[in-house]
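Heads up, the chain below is alone and in the form predicted on its own; it's given as structure tokens.
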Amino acid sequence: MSQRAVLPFEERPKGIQRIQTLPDPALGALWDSIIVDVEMKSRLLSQAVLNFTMRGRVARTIIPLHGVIMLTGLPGTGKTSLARGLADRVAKSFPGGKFRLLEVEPHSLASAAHGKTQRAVTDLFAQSIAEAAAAGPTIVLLDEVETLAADRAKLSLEANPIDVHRATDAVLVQLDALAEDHPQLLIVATSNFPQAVDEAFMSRCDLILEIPLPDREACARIVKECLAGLAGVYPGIGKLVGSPQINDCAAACVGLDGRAIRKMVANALASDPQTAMNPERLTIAALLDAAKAVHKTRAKKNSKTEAPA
């Protein structure tokens, strides 16, 4: 049974989307589901663990750790799932540590009212996050961090309200305060657009990892994993897992993100009414056609985006 404990919406502090206890088997499954280089996962976990073993013992004048990890990459590469799964793995590294995961909803902090965003950001970090960290080891997931820490050098005071600038200022001030006062806190930030994140925020990150698109081997693993999972419900699909043509499917998937590959399998299952009614009719040919269709759709979208005005 899952140990997940999620507070009702009305009991969560503003800006916090979810609070749950760790470890959590469902989050552990997310970690396993993201197919990236083993060494990358090891480096990520090691940095997170070091945060909780060293920051409270070594002065920041010696090693200036802020307790912030940044995951970047294209949409669909698994950054958020990897961050959630990391929280589970870190908690398992410290049995009995009573860890908690807080997931921030940055868009709820934005406000058209002058000065309100800055105040909301300050309250989030100085109160909600600080209080959680004071109560015990805490991991914070800060998705789409560019929403709160926009690059001030690229903002125009004419086009952007001063509140946006002040919100970034508030984030930086609060990160420094949290780093100083709460060594049992780790913030994992994600961004699809790292170029839009303020450089001062990036400089405070202890580790920045770019999650890449899956290579051919990773594509094959993702497709096989999908088919093996489906075979648990539709046994007839199991025969496709060992097909030598899986390599052709993997090659056809190169250039797609992990989420798109999994959705491609669903598209193949919906390739015709007969297969939709009986998924065990799924064929390698349908998978190949679905992969090609995804590439074609994306190529058409990109050509429209790049077309001159």
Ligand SMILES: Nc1ncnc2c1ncn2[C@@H]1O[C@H](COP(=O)(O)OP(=O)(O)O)[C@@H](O)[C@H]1O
Given for the second form:
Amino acid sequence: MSQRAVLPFEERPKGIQRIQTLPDPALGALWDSIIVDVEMKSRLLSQAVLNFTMRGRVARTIIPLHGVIMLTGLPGTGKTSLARGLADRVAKSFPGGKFRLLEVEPHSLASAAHGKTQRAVTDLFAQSIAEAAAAGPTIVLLDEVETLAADRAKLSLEANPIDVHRATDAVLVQLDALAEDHPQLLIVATSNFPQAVDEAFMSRCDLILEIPLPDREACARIVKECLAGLAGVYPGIGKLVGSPQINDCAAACVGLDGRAIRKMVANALASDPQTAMNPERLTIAALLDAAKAVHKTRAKKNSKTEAPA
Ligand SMILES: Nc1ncnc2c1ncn2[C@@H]1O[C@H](COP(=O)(O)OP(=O)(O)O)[C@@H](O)[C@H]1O
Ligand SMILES: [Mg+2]
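What does the same protein look like in the form predicted together with this ligand, given that the last one was the form predicted on its own?
Starting with the chain above, the whole complex follows.
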């Protein structure tokens, strides 16, 4: 059993979806499940660790760190999983450090009643996050941050209420205040649309990492790990992991994100009622067909969106 301490809903401050004590093996498993270049993971972890070793000791006039890391990339590339997994790894780097992870739900703030978003943002940062950071080392996940820090330069005043502009202003003001007052705080932001995030927010990030689509080798590892995981429940699937044809399958996955690859395996399991009833009947051919089918569906969708109106 993991030592999870998740606050009941009514005790959670507004805008905070979840508060967890760290480390947490379930989060650690997320970190391991994302296949990216080892150097990228190491870069990410090092920046996060440096935040807690150095930021409280070196004046911001010397190194102006904000304690913000940004993960960008296409949907399904593992950003949220990496951010949550990172929290576990950072906590493990400081044994006994009493770290906590706060997960923010930006949509709940942005959808606050008209005219209240700015207030909700200010309360979240100046109260909830600041209080947590004052109590001990804290990592905050700001998932899909474009909702909160929308690029003011691209917002038209007709289409967007002034509230959205003010929410971005409030986020920036609060980030500066938190950076100044709380060195034991790390904010990990993610975005599928970094071009929609305000430039001033981006410039406050200490590290911006773009998480790429998996290359062929990574595709092979994702498919293999997915099948190996399934083999824990359906041992008959184990024989596929070592099959040389798995490489053809990986080649067919190139261009897909990690989420699509894992879902493709589920599609293959659902390719006919017999396999769905008995997943041990899964074949490489079914995996190949499923991968091709995902590409086809995407190509169709793209040609529709690109077609002239
Ligand atoms: N590089 C990857 N390696 C393995 N699994 C991946 C990878 N990228 C995404 N996934 C899987 O896809 C799913 C979605 O990941 P998520 O972290 O929510 O992506 P994002 O936040 O970028 O949309 C998860 O189940 C994750 O395990
Ligand atoms: Mg995500």
